[in-house]
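Only one chain is included here, represented as structure tokens and corresponding to the form predicted alone.
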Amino acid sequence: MNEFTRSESGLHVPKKKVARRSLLAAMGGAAAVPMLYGCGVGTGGGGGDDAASANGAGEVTGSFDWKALDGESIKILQTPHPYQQAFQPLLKEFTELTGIEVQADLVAEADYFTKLNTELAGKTGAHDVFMTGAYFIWQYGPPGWMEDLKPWIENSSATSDEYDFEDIYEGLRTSTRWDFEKGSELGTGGQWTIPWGFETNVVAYNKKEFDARGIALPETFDDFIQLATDLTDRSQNRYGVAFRGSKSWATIHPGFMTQFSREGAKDYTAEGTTYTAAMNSDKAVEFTKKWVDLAKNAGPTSWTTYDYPQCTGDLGNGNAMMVYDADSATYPKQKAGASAQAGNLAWYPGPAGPDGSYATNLWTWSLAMNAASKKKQAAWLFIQWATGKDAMNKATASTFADPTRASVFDGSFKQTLGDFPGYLETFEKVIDSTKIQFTPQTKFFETTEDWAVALQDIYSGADAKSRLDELAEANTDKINA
């Protein structure tokens, strides 16, 4: 077994091997490797511990070796999820494999982004890896708070020759990269985060009640919206259709985001670096009214405070005949004894747009690394365990929906289908059209909250295009700022 040393930039190097820093300042190129890291993107960003936040994926030389850093501990930041429930008992598997301990440290999904923005914020470096949303490349990235991967995966010695980078679903590889730059769209820049597992936003329904009634799939946004109108009947709590309603930005991306795209709807437009908004333009406008409309006749009572787990938990008691929301999210409602539809539940991908659209937007839980971490080698093993085939594929035996690899999905986690009517068959509907549907900004947490206060002021009673006339011309104002 090699030996290994610490580097400046908190990296093991074999002991007998020349770290390709201590190579080039041999060659005489020393000076031309702070400048390479200190400028740019991939750098990893500044400020704190420079040496640290250094991206040194160029530092990790020789063969490749899950057990270079036996000895080594980590620590790994998670918020309580159906994925990190399924990788909790795997994490022993890693320590074998690796000789690293990890510590999982976890913080409720209510607290969890204040902390760790106020973490990544003060550079301590205290976790290595933390679980992120892509949405949050947009914020963490630019101030340099996440490790560019990009440089990892493409180093053979860092990288296993088995992790098959491009196995993982292109929407997902593409909506987790960009270069921060105005105008630029995703799939660009480095790659900030490594998707671990994720959801498409599709229909989930009450079979049982559809098979018995007769009732036919709709088609067409406005087919839908008249089915959930006649499934209504408030005398019996029962309603045609549960979506998100809170005041959060969260409201904006599952089902509203999915059926506005499908109908040829923008949130921006770009020329150049300019961005104007086009959440009021004529079909961003009749889709807001259609939507809010079905929320006032088909939805829940109390929709304006409305999250995912009411409406999943309206599905699983029988209260909602449908919900458009995340596939992952009503999945466990059909596991045997987690609700009393258990079994009566199937999907099926929503209405077309007009022109047979099937745009999907998604959300992915990611792992990233945190460009502070004194121990990046370790973390990105860990990182690249956790995304890798064998270790996904043993996550599929329990709640891990939907795995973010074609390998995976297509293998072990089919398998376990056969009691989800529609899901696989949705599934392979949406997926070629399933990528972040947003124009990527840095404000877009203020902007999209934005967005979902107006769609409230609308349900109750404001004018649609003057409410958003009012919304985009702010919105234009802050991205652009």
Contents of the next structure:
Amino acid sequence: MNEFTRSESGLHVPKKKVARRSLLAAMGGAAAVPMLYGCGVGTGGGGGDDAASANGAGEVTGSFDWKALDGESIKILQTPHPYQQAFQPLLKEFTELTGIEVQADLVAEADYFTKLNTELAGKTGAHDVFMTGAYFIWQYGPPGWMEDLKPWIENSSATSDEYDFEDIYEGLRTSTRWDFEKGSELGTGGQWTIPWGFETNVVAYNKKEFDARGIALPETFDDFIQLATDLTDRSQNRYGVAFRGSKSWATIHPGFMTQFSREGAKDYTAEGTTYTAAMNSDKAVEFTKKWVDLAKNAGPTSWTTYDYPQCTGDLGNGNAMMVYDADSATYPKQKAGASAQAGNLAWYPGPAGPDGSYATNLWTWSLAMNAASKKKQAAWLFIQWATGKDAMNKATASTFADPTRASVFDGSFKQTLGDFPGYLETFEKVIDSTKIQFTPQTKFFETTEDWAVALQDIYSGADAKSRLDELAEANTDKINA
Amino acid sequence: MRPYLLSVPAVLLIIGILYAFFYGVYYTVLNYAATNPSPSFVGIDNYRSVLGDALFWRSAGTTLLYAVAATGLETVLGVAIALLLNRSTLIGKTFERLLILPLMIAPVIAGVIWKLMFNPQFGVLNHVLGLGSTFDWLSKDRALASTILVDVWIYTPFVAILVLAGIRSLPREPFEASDVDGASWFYMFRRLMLPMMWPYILVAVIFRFMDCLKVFDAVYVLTAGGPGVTTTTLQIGAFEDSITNLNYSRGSTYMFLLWIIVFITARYLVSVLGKAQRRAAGAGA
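Could I see the form predicted in complex with its partner chain next, after the form predicted alone?
Let us now look at the entire complex, which starts with that chain.
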């Protein structure tokens, strides 16, 4: 085994194998870090070539060794979530494997990104690894708050031969890669996070109720609206379909963006580097009207406050007959004892578009490395372990739905699915057309929250066409500013 | 030890506070944002942008309405409860202890509790009040009133406790003399208690009004400023710019403008308080 020593940048490098040229390069890189900070540029890749040279992966040489940093400790920031809960008991196995202690700090999901935004902006490096979603790359990447993980994956000294990055679904790998250029598609540039768990947005329904009443699953959106309306009986405190409606970007991305895309609508059209908001196109306006009417006639009464826990809660309680949201969000409600309707639920892809489209929007919880971390090699070992086959296989034994690796999904996950009617068939039906349906852009959260505000205004009585025109004009200005 | 060294901690504290304040003000003349980590000087562009934004003025109106309504209700209810509790009955003493409970709950938690209670599907309010599953407390027409209701629930005890302490510190002689002269309870309340109580009531009003101008947590949890922008207050606008959109300069401008509003209002109310205290002490206004 090689002897390791700590370099100036906090990385552990093998003593014997450091060539004079590598050492000089490493010293130069370490010296550049404070200067880059002085220029307001982080050590992630967002700053361009100079920042990329500050990526710590190049300093790790020699043969790969899980025990390279025995005795080290790292801090990770997470939000309580089925993925996190499935991994929590496994953390001790990581410590046994590497000798690295892990302190996992948890922040409730409602406040998680507020905490994360503040911490990353402060560049304190308090947490070495954090949970995040793919859209956040568009916000955290450009200011250089995330480490580009591509050099780490490609460095055989830092990454085990068994890691098999290509085993992660291609759509997920593509969704977490971007070059930050306006107008650029996803799949180019750095690998900013590693997908850890993910979800497709489909319909979960109360199968027991459907079977008892002989209800067939609706194939078109109009039939879906009709069924949801027919199922609604306010006097019995029962309604057709739950989906999110709160004043948040998170209202747009699950069911809404999925069906919006299936109906053939787009969020933006791009001509070179100029974007034009298209959420006021004829197709978009027609769909939006239907969606809001669906919320009024067959949705939860307090729709404008609904996030996914309320949606899935109503499904589990038997108040909502269907939920159009993430498959893995409804998945836990089917577990024995987890809800009043456990064992009664089933899944189907939801209505197809007029052309038979099953375009589905994607969300992936993924793991990112804080560019300001002083323990990057240890952080990478953790990310590598958590997104690796062994740990993911073990996690799927509990509440870890939709693993990101094809080998894990086809193997252990399918075996643990049990009595989840339609879950697997639904997944297989939509997986090839599941991807991020949004146009990547750095003002995503601002413009998408404005979109949710517009939906709420229309729900409260505003004219759909004029409100969406107003939104599109404002978003076109913002995105091109 | 030199005596002036005793002031060092206070001086350091003031420097710490002022440094952060002036740094925030400095941000308002930059274009600092996550998407622009190398900011440059932009003069009054941020002020022009914020003051020219219709949402800012709408938020200012919402904040003012919230502050006036919540403070008014809390003051009236707080004084009424204090008068009831002033009687040393067993029930009064029990309620006096229970009254403090809402104040022991963080506003953000209170917001979560009330959001659950407001839920038409499974919330307790509609069930108890027999409103069915279609009455939406947080709809466009009712959201602002519902958020004020939550504020009243949390902070009326604060006003009541403050006023109760004031009532119990009043001299007994004028009341005993009026009682001997056969004055009615209402006469004594209007002519004796209320004038002497004004300073205490005004302290409560100032605290509550200032707090209401800065309201964020409970409203954010309940509605996030919605539906639409119905309950968007100045603080929520500042939060969205600074934290959600990571536009630090615009968020700082929002906050600085709010500070100016709070500062001017506070100065005015404190001057009113001074006059009331002098009047209550018999020095004349």
